[in-house]
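Below, in structure tokens: the form predicted on its own, a single chain.
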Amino acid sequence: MSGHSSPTVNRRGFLAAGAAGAAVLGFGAPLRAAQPLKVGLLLPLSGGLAREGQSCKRGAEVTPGLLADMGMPVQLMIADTETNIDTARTRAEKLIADGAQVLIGAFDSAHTLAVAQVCEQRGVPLVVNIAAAPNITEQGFKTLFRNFPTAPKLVTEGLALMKDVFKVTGTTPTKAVFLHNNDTFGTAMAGAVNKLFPTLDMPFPLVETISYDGNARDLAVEVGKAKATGADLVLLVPHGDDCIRAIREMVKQRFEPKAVVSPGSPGMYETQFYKTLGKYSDYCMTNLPWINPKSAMSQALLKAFSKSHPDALFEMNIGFTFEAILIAADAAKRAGSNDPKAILAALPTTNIAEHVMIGGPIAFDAKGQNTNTRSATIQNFGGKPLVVLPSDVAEAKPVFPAPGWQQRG
């Protein structure tokens, strides 16, 4: 927590003061400055989270063209956090020194907290594209706005969607085992699962929770322990290549659960997962916020993305990164200014009905959290993730139980 701010300061009061200051300085003028908004984008483009960071970057690269067509010009200033907290902090400081008027990032929750402290000290808005740790919006930051759901929300909706899958397919597992990465994200998700699971009236018991080091060379011991429980459902919260190692080990040990389901994590819907595992990647399910395949704006984004990156997967990281830049540009447009104070004053009244992710209008509560996101169940078919629930936006029907490892194509 920054030593330059107090969690007890009223967020609304600060923002109201900012609005008043902006008006005094003339930032409340109806017309926006002609210059594009300078958006500093912090992503892990190298290091352990490079794959996810590069995915976000691809989404960002196609965004300025779409926003320009909407009368919201932006100039991206992209910086690599190198999957390192200290680097994330210093790059945030440099982006601001170089003229960034809004920061966006930083994918990893710990990195986001470090960047948030810098933004709080400098009075620069931070729009969080992806990061789920609940304490990010519990620190009293007055300059932070998050469009991504918290870990408890991810888990609550992720587990609820499992019940919907069982209801639709007419099959219910008898017991589940939970494996998770022990990094910041995985630990937050595990805390949420273990706290919320007993309250959600799930139709199966959770017989054991097993954590693992995501950097371990193999997960033979952990998967062996999971198999020994006799569970016929695996809940998996990976955060990178560890999801590949987990599935590979299940195949090797002939551990044949009815399904592997993630209640809201990355890994099992990513290009490298499909390329490395081939047929073994199919039928894995992930319950998480996803791009609405029926939204007009998502279709426009898909068209631009496919033209720019014909071989890349169109997935969640692209959608949330696009929306974070959209949120910043929308605030600047409504403020009529690119000044950080004016943008800060406009962000609390964000109300974007037409966007790309599944869910209601983008809007923020008093803590700067968008509570209108909505999770979906996506399932892998032929090396692609398709929405199978909710039914109003589904592209395919869920398959559960999944065919055995050796019964696939």
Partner chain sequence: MSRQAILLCLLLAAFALAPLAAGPYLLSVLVVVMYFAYVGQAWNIMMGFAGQLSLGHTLYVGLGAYTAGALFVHLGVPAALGLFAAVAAAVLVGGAVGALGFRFGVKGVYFALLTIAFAEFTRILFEHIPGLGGPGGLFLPVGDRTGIDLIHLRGHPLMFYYLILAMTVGIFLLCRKLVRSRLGYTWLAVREDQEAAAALGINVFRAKLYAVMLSAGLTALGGVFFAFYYNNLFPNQAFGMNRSIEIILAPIVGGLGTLFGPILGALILTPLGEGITMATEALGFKAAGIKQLCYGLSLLAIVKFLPDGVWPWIRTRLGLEPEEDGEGDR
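Just so we're on the same page, rigid core means the largest C-alpha set that superposes within 1.5 Å between forms. Since the model is a prediction, treat every value here as computed from it, not as a measurement. Residue numbers count along the first chain shown, from 1. First, how it differs from the form predicted in complex with the partner chain.
Look at 328, 375, 320, 242: the residue sitting at the hinge between these two forms, where one rigid part turns on the other, is 375. Rotation of the smaller rigid segment with respect to the larger between these two forms, from C-alpha superposition: 14°.
Next, report the structure of the form predicted in complex with the partner chain; the form predicted on its own has already been given.
No partners, no molecules, just the chain.
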């Protein structure tokens, strides 16, 4: 989304939006001390999840400036979990020892749960920016609040949105084939898809599920099998560069489904995907939570982000990380205090109508889960992901069926 047209809202506009939101939400609570809120941010900045962690970090870096304009000064203390559960736990302890009043993180579900136990023990709130394991909010933590959908919700909405695409475009595929990476993430997603698919009354049958090794140098056999099924829709759950190999192989084998759709996985909206595949990256669809292009706040975030990271993709990780910090700052502001106990008391009554991700107001249920998140369909056009559904926030109309590989400019 970097470089989208009409980023018309500047920081002043953002401030106005924030002020309006504040008025709506009753930000008239006593002003807290001028001291910035110390936010400890735990991210996998190195190790296996470094790419995602770095993306979150880029979003976090532009956040304090925007929140300061809204009268919510924050001081970020960023720590690297190194994609390691031991480090995640000790870093959480270190951040609290260094004075962090709220913790945010930690991207990976296992790390998040390790951090959550520290926070619970120390009475420090934890706002989960990204982590999808449903059990995180089933452990009975009093200090944990999650602004990210659970994995089953991701898949359910990811599949349901496909029906909307077919409805809007007036074309329905006759049968689909499911290709997925056999790593932990891909297998978990496959389990959820296979479980939920029959319950969602999908307008096409899933004729075959094919798993592949994400580290395989080519996917000729798997794509060949998929082509042989005669499916005209490919559901793809990649997790890294394997999506590039899968599309390349489809082009090579002249396998031209009506669309390649991912029900909620990374890969097809990443910079490397666009750079490597060029025109072949276009028209691929991913259904997942996304930044609301129509929100004044997200436009301001985009502007600030594009200025500091002109070459980086403006995507989901950035939005959720921004929102997690926003939630913490909002709670501190309403509490009129940076004291962790006061913030904890304020977090359950969070109700942020104006925010950056698509979905309803940010609010938490009794378990600390925001149930108002909503997935969107993003489709690649000209090397950029654009929101095509839901219609109320769409930037473009969905294109389905996609033009053949050789019919693209």
